Structure formats: C-alpha cells, structure tokens
Amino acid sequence: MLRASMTLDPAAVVAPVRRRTFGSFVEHLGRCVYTGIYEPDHPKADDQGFRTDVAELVRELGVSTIRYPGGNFVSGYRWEDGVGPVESRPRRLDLAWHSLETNEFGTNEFMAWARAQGVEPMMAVNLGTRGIQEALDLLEYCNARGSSALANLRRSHGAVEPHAVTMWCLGNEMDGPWQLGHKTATEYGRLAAETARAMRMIDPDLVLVACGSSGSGMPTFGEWERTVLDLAYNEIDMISAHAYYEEKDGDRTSFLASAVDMDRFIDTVAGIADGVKEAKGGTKDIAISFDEWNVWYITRPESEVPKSEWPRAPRLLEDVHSATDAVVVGSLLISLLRHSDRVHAASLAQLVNVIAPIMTEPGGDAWRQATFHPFALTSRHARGDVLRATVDSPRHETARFGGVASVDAVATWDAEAAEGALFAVNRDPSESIELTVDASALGRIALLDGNLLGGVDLDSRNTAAEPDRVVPRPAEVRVGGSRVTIALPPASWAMIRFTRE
C-alpha cells in the first residue's frame, strides 16, 4: 500500500467555513420544478403543491442557498408572468430549453418553498432580453416595505411581508453564444455596472454577482473577467464561475482529477480580480460565486433538447450518477472549501432531477443519487474554520492534467465545539493509499465517526428500484494519541470526524 501524510494545525486558518458554499440551484428546466419540488397532484404534496418527500431530502442534503430561476432560462424570463392568480398566468415558449413554461410556479411560490426549507434565496435577473428597469421592478416587488406600486402588488398577491432577498445574480452566462441576449464583455460589463448601481439605489446592502466565464475553456476566458471587472469593480461583490465535469472517452483517471481544473479556475479568476483591484487602487477583494458546478454528461442523449414539440416539463439532463461521480463531487467540494478565502458562495447545479442529487418520479417516489451523500456529509460536518493543509502524497499521471497528487484533502476545525472533520480523496484509480494525519497541534484526539464512498463497484448507481445501492460505509480508521490513519481504496472519498480528548 502507498502512503501519504498531512499535518493539521488549528492556527493555520484559510477562512471561516462559509455556509453559502453549500448552495444549490433550481431552474425552470426539465423536471426540476414541475414534478420535482412542485407537484400539486402528488400524494405527498402539501396544501401549496410542494412535494413533502422532496422537501425532507432537501433538508437532509443541507443546502444553504438556492439560485433561481436560472440558468439559461432567466435570459428570456418575464418575472411578471409568474405572479398573481395562477389561472391568469400566461403560457410561454421557453427558448432556452425548447419547452412550454406554464408559469404555475413563480417568484412567490419559490419564496414560500425556500422559507419552508430554511434556505436563503439567490435571485437572478434577466439581462439577456431585458435590462435595468425590469431588474429594478423585480427588486422592488420582492423587497420594498413601503406603499409603492410594486410592493402593494406583491401584497395583493398574498405576500404581505417583503421577501428580503440579499443575493442577486446580474444575468447568466452572458459570455455564451447560446444565451439569449449574448453580449461582448464590454457590452455586458457596462450593463452589469449600470444595473448594479441602480439596484443599490433601492438597497445599498445587496450582494451582487456579475457573470464571469461560463467555463474555463471559453475562448474569451480571462479577458472576459478582466473587462467585466474593469467596468463593474466598484459596483459588484462577486463574479461567477461555472464548471461541469464528465468522464470522457473512458478516461477515468483524468475525470477523478477534475478538481485540478477547478483549483486552476479559481486561482486564475482570483488573480485577475486582484490585478484589477491593484490597477484601480481598490480596497475590496472581489469574491467568487461558483454558482454552477457538478458532474454533467453533456453529450449523452439525456441532454438532448426537444427540437420540434414544446413539451411541458420534459425529461431533460436526467443523468443517473455513479459511485465514481460521487467521488468526484466529493473532491470538488474539497476544492471549494480549500478556497474559502475567495469562494464565498457556490451552487450545486441542480437540486432535483436535472443532473441532481435528488430524483423523483411523477406521482411516485423520491430518492438520493450517489452524489447526494458527499454533499450532505460535507455540509453537515464542515464547521468552524477551514485549515490550510499540505498533503505529502504519491503522484500519478493523467492524460489531461499530467502528474497529479493522488491524495487531496482539506480539514475544518470548530474550536468552540472542539470538533473537526477531515475530507480526503484518493484520485488514483488503481492504487490503495494509507493517509496518516499528524494532529499533535490539537493534542490527543478521539474518533467520532468515518464514512467512505467509492473504492468498489465504481459504476453502481442508485435508482428508483435500488435507491440505496450506493451509500456511505464505515471507513477504516485508526487513532493513536494525536495521529489518525485512514485507508483510502482506489477512487474513493472519505469523511472523518474527530474531537479533542
């Protein structure tokens, strides 16, 4: 067995664990909303039409924020269509996903659902086919407390109290030619700055997210961020990053190392933001909102958009994730935590049915995908501060990234509770590795529990018929004094909880 080692020091703090890291995403795409979170005719629907079985899984997943209503969908969305009496709402063609949008579920339904789950809403405004005025109208409708026309309209729709939305995305993936209203970096940067400035006239304390690149492989990546930040630096708080990963051409070795790409993406965007700050003589750091990330098999038939008919809530992007996919999701969470000094928010895309940790059948069951488990365990147990940790690890070769460290890890420490958590991944698909952790700076420690995913049956998946085929199992852990030793099988992810004796 190969060996790796790392040291934990509670004084080596990266940043606090940010709860907004554990966000997700609800878009009007496929069955995410309709027959996902909302299905009035379902046997387990409540009096508002929300599926209670899904709601229970959302709470178990531990999501902190939900980005809504898109995604590509938002660039053609008229928010007014989704408020007021349901029977009066228009049906519209959704050009983003070639579907029929009935608008049965809109802003107030989403806010009621989010409150019921205890999650923070993160709203997106349409800067594709619309602009400044429509963004201001939606903000006034959601947040105004006085007797303005749109605040009174909200009250007439049954939402007496303001929704008090703090986080707002200024459009979505405006660098992408597939996006309605696609713009150049200069066009978008000016519009984002003007929209942000106007929105702050209503509420100066908003947290505003400008569109970064929709992927690090975009030909404009880097220059897009530089231009947008040059134009909007003074008006915004964060810039977005989006990344999806999949196993291509049977290259599982590179797929398991996907977090190498995420690390580089984050470091590059942070570096560009710091360069703009320095050039402008600025005083604030622009944070990153990694508000779309996941495993997504884009080339599979599941992702083919309808071409002729305009179906309501079609089955789109319904990837069935494997144990390998779960290991990769766990490793991407390690990357996000490690960058908590710059990544202040993130959204797993998406929440239900659409490349999601939760799956449903119309009128039937809801169940956890394999990828549910690393997210739920990390969200539940990452508390306190993220600790800076360097792993001394064997390396192996990948076709895409060259030589990479086989073991990657991050730890958190909650000083008040005197409890910590270690999240580790063995990215080598063929070698077992024993990871030894020196925690002498914490004193003697005791194991609380340990969970392991992957390592065996890497192609196994959870389905409606077998919803618990991929579940965490006990990790092989030894504790002696201030040392912890964990056995990591090939292609595995582990979460270990410990306390100071």
Ligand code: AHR
Contents of the next structure:
Amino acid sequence: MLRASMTLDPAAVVAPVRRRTFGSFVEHLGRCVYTGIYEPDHPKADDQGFRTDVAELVRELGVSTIRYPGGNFVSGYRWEDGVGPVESRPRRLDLAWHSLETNEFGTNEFMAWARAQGVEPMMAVNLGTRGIQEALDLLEYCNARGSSALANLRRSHGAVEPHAVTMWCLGNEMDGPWQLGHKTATEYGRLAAETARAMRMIDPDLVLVACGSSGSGMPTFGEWERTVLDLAYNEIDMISAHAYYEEKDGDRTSFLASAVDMDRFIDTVAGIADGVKEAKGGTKDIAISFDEWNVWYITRPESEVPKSEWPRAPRLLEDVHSATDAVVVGSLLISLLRHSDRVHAASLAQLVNVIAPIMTEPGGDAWRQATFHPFALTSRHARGDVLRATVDSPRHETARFGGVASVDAVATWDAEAAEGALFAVNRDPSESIELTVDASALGRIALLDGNLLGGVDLDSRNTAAEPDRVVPRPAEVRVGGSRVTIALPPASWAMIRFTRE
Ligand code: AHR
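Next up, the form predicted in complex with this ligand in place of the form predicted alone?
So here's everything in the complex, that chain up top.
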C-alpha cells in the first residue's frame, strides 16, 4: 500500500466556501426543461406543471444557483417568445440543437420554479443574434420596480414582484465557431463592455459575467481572455470558463487526472486577469465564473443533434455516467473549492437529463446518476472556510498531463459549528493509497462519518431499472488523537466529516 500525508490547519484559509460554487444549469436543450423539470401531464406534476419528484432531487442535490436559458440556445433566443399567454407563444426553430422550441416554458415559469426550489437564478442574454437593446429589455422586464412599459408588461403576465436577478451572463461561448453570432475577441469585448455599461445604467449592482473561453483547448485560449478583459475590465465582475472532460481512447489514467487541466485553466485565467488589472492600474480582481463544467462524452451518438427533423424535446446529450465519472466529478469539485479565492461561481452542466446528475423518464421515474453523489455530498458538507491542503503524495504517469500527484484533496472547516470536511481523491487507477491527515492544529478529533465512491465496479451506472447501483458506501477511516487515516482504493473519491473531540 502506498502512502500520502497532509496537514490540516484551520488558520490556512484560502477563502470562505462560496455557495455559488454549487450552481447548475438549465438550458432549453433536449429534455432538460420539457419532461425534465417541467411536465404538466406527469402524475407528480404540481399545478404549475413542475415535476415534484425532480424538485425533491434538486433540493437534495443542494444546488445554489441555476444558469438559464442557455447555453448555445440563448444565442438565438428571443425572450419575448417565452412570456405572456402560453396559447399565443410562437413555436420556433432552435438552430443550436435543431429542435422545435414551443416556448411553453419561459422566463416567468423559470423564475417561479427557481423560487420554489430556493435557488438563485443566473440569467444569460443573447449577444449572438441580438444585442444591447434586447439585453436591456430583458433586464427591465425582470428587475424593474417602477411603472415602465416592460415592468408593467411583466405584471400583466402575472409576475407582480420583480425577479431581482443579480447575476447576468453577457452571451454564451462567443469564442466558439459553432455559436450563432460567433465573434472575434475584439468584436465581443466591445459588445460585452457596451452591454454591461448599459445594463449598469439600470442597476449598478449587477454581477456581470463576460464570456471567457469555451475550453482550454480552444486555439484562441488566453488571447481571447486578454483581449476581452482589456476591453471590458472596467465594466464586468467575472469572466467565464467552460470545461468538459471525457475518457478518450480508453485512457482512463489521464481522464482520472482531468482536474489537472481545470487547475491550470483557472490559474491561467487568473494570471491573465491580474496582468490586465496591473496594466490598467485597476483596483478590482476579476473573478471566475466556471459556469459550465462536467463529464461529457461529446463524441458519442447521444450528443448527435437531429439532422432533418425538428423534434420537440428530443433525447439529447443523455450521457449515463459511471462510477469513474463520479470520481472525476468529485475531483473537479476539489479543484473548484481549492480555487474559492478566485472562482466565485460555478455551474454543473446541466441539471436534468442533459449530461445531468438527475435523470427522468417522461411519465415515469426520476433518479440520481452516479455523479449526483459527489456533488450532493460536497455541497452539503463544504461549510465555513476552505483550507489550503498540501498533500505529500506518490505520483504516477499520465499520457495527457505527464507525472501527476496521485492523491489530491481539499478541506473545509466551519469554526462556528466546529465541524470539518475533507474531500480526497486517489487518481491512480491501479494503486491503493493510505492518506494520513495530521490535524494537530485542531486538537483531538472525532469522526462524524466517511463516504467512499469508486474503487470497485468502475463501469457501473445508475439506470431507471437499477437507480442505486452506484451509491456512496462507508469509507475505511481510522482516527487516533489528531491523526486520521483513510484508505483510498484505486480510482476512488472520499469525503469524511469530523469534529473536535
Ligand atoms: O452544456 C451543453 C452545451 O455546451 C452548451 O449549450 C454550450 O454552452 C456548451 O458548448
């Protein structure tokens, strides 16, 4: 058995745990909305057509914010289509996903649903086929309090109180050639700055997110961020980052180490943002909104968009995630938490049916995918402050990243509740590793509980027929005084909770 060690010190604070790290994403894509969160004919639908079985799982997942309505979808979306009497809403071709959008569900339905789940809405405006005026109109429709035309229009649609949306994404993935209205960094940087400046005339306190790169592999990565920030630094608060990971060509070893890419991605964007700040003599730090991240098997048939027909709510991107995928999702959450000083918001893409932790059958059941579990455990138990955790770990070779630390970890400590949590992953697919944690700075500690995912049956998956094949099981943990020892089987993720004795 290989060994790794680390020290836990409540004084080594990175940043507070930010609830917005545990966001997710609802796009008009496939069955995320229709037969996902919304299915009026379902036996468990409430009087607004929202599936209560899905809503229960959303609350159990512990998501804090939900980004809406896209994604690629937003770059062709006319928000006006989705408000007002349902029977008069137009049916449109959704060019992004080659689907028919009925607009039965729109802004007010989303806001009502989000409020019912206790989640914060994060809206995206269309800067693909539309521009500043439409962004202003949507903002006025959502947030205006007075008696302006669009505030009154919202009231006439039944939404008497303003939706009070704080976080706004200025478009989506505008660096991607697949995006409707794709732009160069200079074109987009100017438009983002001008849109942000105009939106702040309505409300100076908005949190505005400019599009960063759609992935660290984009040919414009780095230059895109530099240019956009150079043009929009004064007007925006955050820059986005998107990353999807998959096991390619059977290379599970590299896949398990995907968080190495996420770490580098965040550090690179933060470095560029700091460079722009310095060059401009600025005073604010630009934060990162990692508002799309997950495991996504993008090249599998599940992600092929329809070609000739324009179906309503087709089965699209319905990846069935494995225990290995769950271990990777757990490790990506470790990376996001570790960067809480810089990552101020994040969205697991997406929430239901579309590369999602929650799956449904139309008219049937809803269940938890394997990836549901690391997210729910991290969201529920990461409280208080994020602590810096330097692991002294064995290393192993990967084809994609070279040598990597086999064990990665992060801890949180809630001083008020005197409770802590440790999240650890063994990314080595063939070696078991024993991780010893020295928590002397906390005194004698007692274990509250320990959960483990992966290690065995790495290809097993949850399905409608077998919804609980992949569930957390008790971790093997020993506690002695202020030392904790956790057994981490190959390719496993663990979460332990402890308190002071
Ligand atoms: O989440 C699926 C898609 O991935 C989103 O629509 C887009 O923004 C990204 O490319």
